[in-house]
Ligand code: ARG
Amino acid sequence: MSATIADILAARLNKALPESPFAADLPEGFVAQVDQAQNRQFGDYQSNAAMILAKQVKRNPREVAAAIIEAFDGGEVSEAPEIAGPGFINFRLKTTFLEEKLSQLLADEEKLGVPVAEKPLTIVADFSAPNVAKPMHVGHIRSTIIGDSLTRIADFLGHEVIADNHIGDWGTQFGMILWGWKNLLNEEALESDPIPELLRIYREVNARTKDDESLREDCKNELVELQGGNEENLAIWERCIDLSKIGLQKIYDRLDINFDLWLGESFYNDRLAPLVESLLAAAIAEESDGAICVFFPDEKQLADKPALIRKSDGGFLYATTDLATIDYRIEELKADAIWYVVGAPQQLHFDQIFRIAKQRGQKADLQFIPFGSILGKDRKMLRTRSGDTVQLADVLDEAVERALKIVDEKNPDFSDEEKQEIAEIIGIGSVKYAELSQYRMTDYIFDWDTMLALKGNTAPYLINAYVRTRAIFRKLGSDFVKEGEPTLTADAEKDLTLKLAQFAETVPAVLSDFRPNTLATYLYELAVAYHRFWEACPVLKEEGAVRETRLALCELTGRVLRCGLGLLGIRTTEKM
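Since we only have the sequence so far, can you give its structure as a single chain, in the form predicted on its own?
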């Protein structure tokens, strides 16, 4: 597939710079950028290169822009550029170029113009990571859904992505679970719904230990026995993990999320002691009051925040496990990059372990991808009326239940099976889109009415736009077949073609700052452009090249919406 429009214009602009009167004053290595225009009133694309260069040559930016335009050759791509404001260079694409671009996009059914990465990477994506023996709650939404979308996009761009669910399957809570299993377990409840039963016994034991010192000691002893390899305790622990995975997998299946690996904390146990010894031997870590710590005297933000990697009682910590995990991912999985999709409060933790990894000579690109919180309408952390954390399964159930009511009202003639399937797609899609349409660092309000609305920047609106693209072919009675070359005659056609071509620029941009909301915003703008086209340009009433072009635009819009929503982890439906 050919380069994106922005790339083509940038190449022509950079070719013009050495031919301008300011060639001798160009900063070494300067490369002009071209971006999508913020206001289409002034053009399709724009560049601020003249304003940057004006500071270098100490001339008026509009004068510099005029000189660049004089040397610029738009060829078959654009009309002569125009100057706007303080010195922006604006480009308007030629209709013939857009027609050719539309034809190219139709032919590229797999990638829809999106260029693959020039240097594909092996990326380990660490996201979701719930704790064993506990249900996933609303707090897991952001990591799970953002992480899944980023892995889908990276894979689409040609990277090798390994999704690793680093579950919490080790730690002090297992002492309580083991004691509860032996003394409080309801086997019948465990068989019917294991995670709630494991959570029940954990909560009950935890509550008892607050007033019972001897029980606290019993739980500690159970944990010591587990860590020492006691066969009975290991067997119970392994069954807890297996049962938990079954329960978690039901959620992931419903969300259409897959992991390549489930390497929990326990996987790295044997690596922790040697890791600490290697840090001591390299003089990266040192003993302090019986504990082993890493200090950061040369790091202003970390100078008074040492990382504890082994407690004075010999116990290891999350930092120790995460450092061992980095080793494994680089040495065994051959990771070029490791992404951690984790809540913003963990910033200090990752600052510390990334700094230690660097001191150890690790070369992989380590990325902490933080996110904010989900709030209720009262702008406080989302909780149930009783004050408990909202469970993720309950959120998904309610989303589908609410979507089913909407589907039933609008399409009472659909079969019950059709209604349920559509409700599942819309309900789950609405939860995902409500998350992904926000900038990940934003604290957003969880509002059912907003996320399920058929108008506005919502999943139902986008899915409905896709349904409209398919409805035209149901009326036609056949699938799309390209006949002849496109002929763009109306402004709404040109606007839609341009927006479709910009899919190729949008998808790679998501990974520049790990912002799936960039893609969500694009898809919303595409749906708006399509609805404008739908209102302005009759399709089946036309004939000849006009009709064929408009059918092509319907087909391509459907493909891009389906692909783009798929990259967000959202399914589409042919009817709604």
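Residue numbers count along the first chain shown, from 1. Remember, it's a predicted structure, so these values are computed and weren't measured experimentally. In this text, rigid core is short for the largest set of C-alphas that superpose within 1.5 Å between two forms. First, how it differs from the form predicted together with the named molecule.
Once you line up the core between these two forms, the Cα of N221 ends up 2 Å or more from where it was. Once both forms are fitted on their rigid core, the CA atom of K419 lies less than 2 Å apart between these two forms.
Once the rigid core is used as the reference frame, the Cα position of L308 differs between these two forms by less than 2 Å.
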The other form holds:
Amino acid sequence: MSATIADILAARLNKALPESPFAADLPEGFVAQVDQAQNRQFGDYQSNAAMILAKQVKRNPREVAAAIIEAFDGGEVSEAPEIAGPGFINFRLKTTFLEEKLSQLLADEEKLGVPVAEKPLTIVADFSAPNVAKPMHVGHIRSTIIGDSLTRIADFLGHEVIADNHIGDWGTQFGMILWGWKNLLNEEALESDPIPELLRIYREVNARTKDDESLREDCKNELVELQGGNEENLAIWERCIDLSKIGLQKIYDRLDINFDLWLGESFYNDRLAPLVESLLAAAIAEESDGAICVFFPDEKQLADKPALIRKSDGGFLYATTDLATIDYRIEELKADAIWYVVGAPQQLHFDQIFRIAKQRGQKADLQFIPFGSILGKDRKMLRTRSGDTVQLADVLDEAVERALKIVDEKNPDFSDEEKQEIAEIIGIGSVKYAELSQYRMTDYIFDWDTMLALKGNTAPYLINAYVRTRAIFRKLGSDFVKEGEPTLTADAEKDLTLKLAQFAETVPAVLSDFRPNTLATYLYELAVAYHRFWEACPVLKEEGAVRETRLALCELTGRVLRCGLGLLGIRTTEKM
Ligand code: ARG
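Moving from the form predicted on its own to the form predicted together with the named molecule:
First the chain shown before, then all remaining chains and molecules of the complex.
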């Protein structure tokens, strides 16, 4: 099964157009679109095709709509369409078609109706990418969660996705870290929990350099030694990276996030000098006051913003590394597309390097996927009580701790182990959902009470809806087995079926503008539709086909909720 309902209706509509009286005036290549209805009162789907055409043929849109409807054959899919408002064509699906759909969806256990991409792409997803030995800030939290979800969705749609953690493992912070390592390190603390100890050193040295000129010099020298290949410094650096990776991996495991590659900035060190040479040779870059720059005279927004790719002291920059990274990803990893999930403040950087890549003839589809900030309740940047940046590991700990309290209150008789496991799922799921249910550019307020609430558009509400779909089969004492063909009688059943079928339209739509929040909204609406169905339609009290159909709806709702939450990186539990 591959076509969505919107596709099926659009195909029928486009077949009607050449048969309408306006056929001769049809603009070349015109394709009518069909969308989910904004207001279900008027139908299930709608098209604005008549309004667009009316403009072209200079006729009254309602008249055009009427003519199209005249030529439209709804077949087994749709009732005769209706005209609404200024000329919308509204479609209402036939009940028999919905019944058939329900059957098909039940049979498609893996994809649940979602069509796979016609042209599968190789996509490199660049997300998370914290800087080693520096605090991972809230921006990295957003990048990690959004990037993982987009990766899962692209993978589900049949693309080949390579998740690459481009960690900052070669930055100037290593000057401070090296000095701190040599002078302030607590080996024991490092052994037991490396990331906080590295962070402590970094913060301490950073604070001391504020009014200590000679210390700043010392740190700089340590960095120069490292970059020059000093063995002691290289050894410390390597150990630092290894320990940090172990620490980060622990967080990713907890988040159930997986990277295929960890090609940090240092991986590209050897490629930077030749790259700059080739940019010079191609006359894309030029010398300016001893430095090497790329100017963009033809690009309005970049006209006075050249990209620096080699400093006058010979040092390379963030942009240089990113250009080498693009080459590697296209040439070695065969990327058709590269997605960068990075905070909005880096817009200029990506504008510049995408522009340079294009000038060099790179053909991959380069996408900058920015996001806004996370705010505290005071609407300022989220900080800890002591004013530090909030650490992801601490956020997860607190989320699970708070979820445990809720689980404990709700189910005092679960075993401790069970409670802990459920709390982990709900706590971490809540943090992820709070992120993914917002449009990524929105600055959202991080509020524990809202994100952990059992009611409203939250992870606990959705997970609970899933649990309810499962509870019925526990009560029944057996798993779902499809017997006869479904028959839909109540409105709440039809509404729920339609919603379930629209999963197929929702998942691919996420990638058109990289908005996991459209999937989150869909899942919330599905849970609400399920709730209505549940209130209106008794299941186990019924018999025969009605009971079977309702059991099928419970089963399918459970499958779609589990799959959809899974695409957001959120796990479900059977009880809570
Ligand atoms: N390490 C960078 C930062 O923390 C993010 C890297 C994003 N990826 C990239 N290819 N530039 O800001």
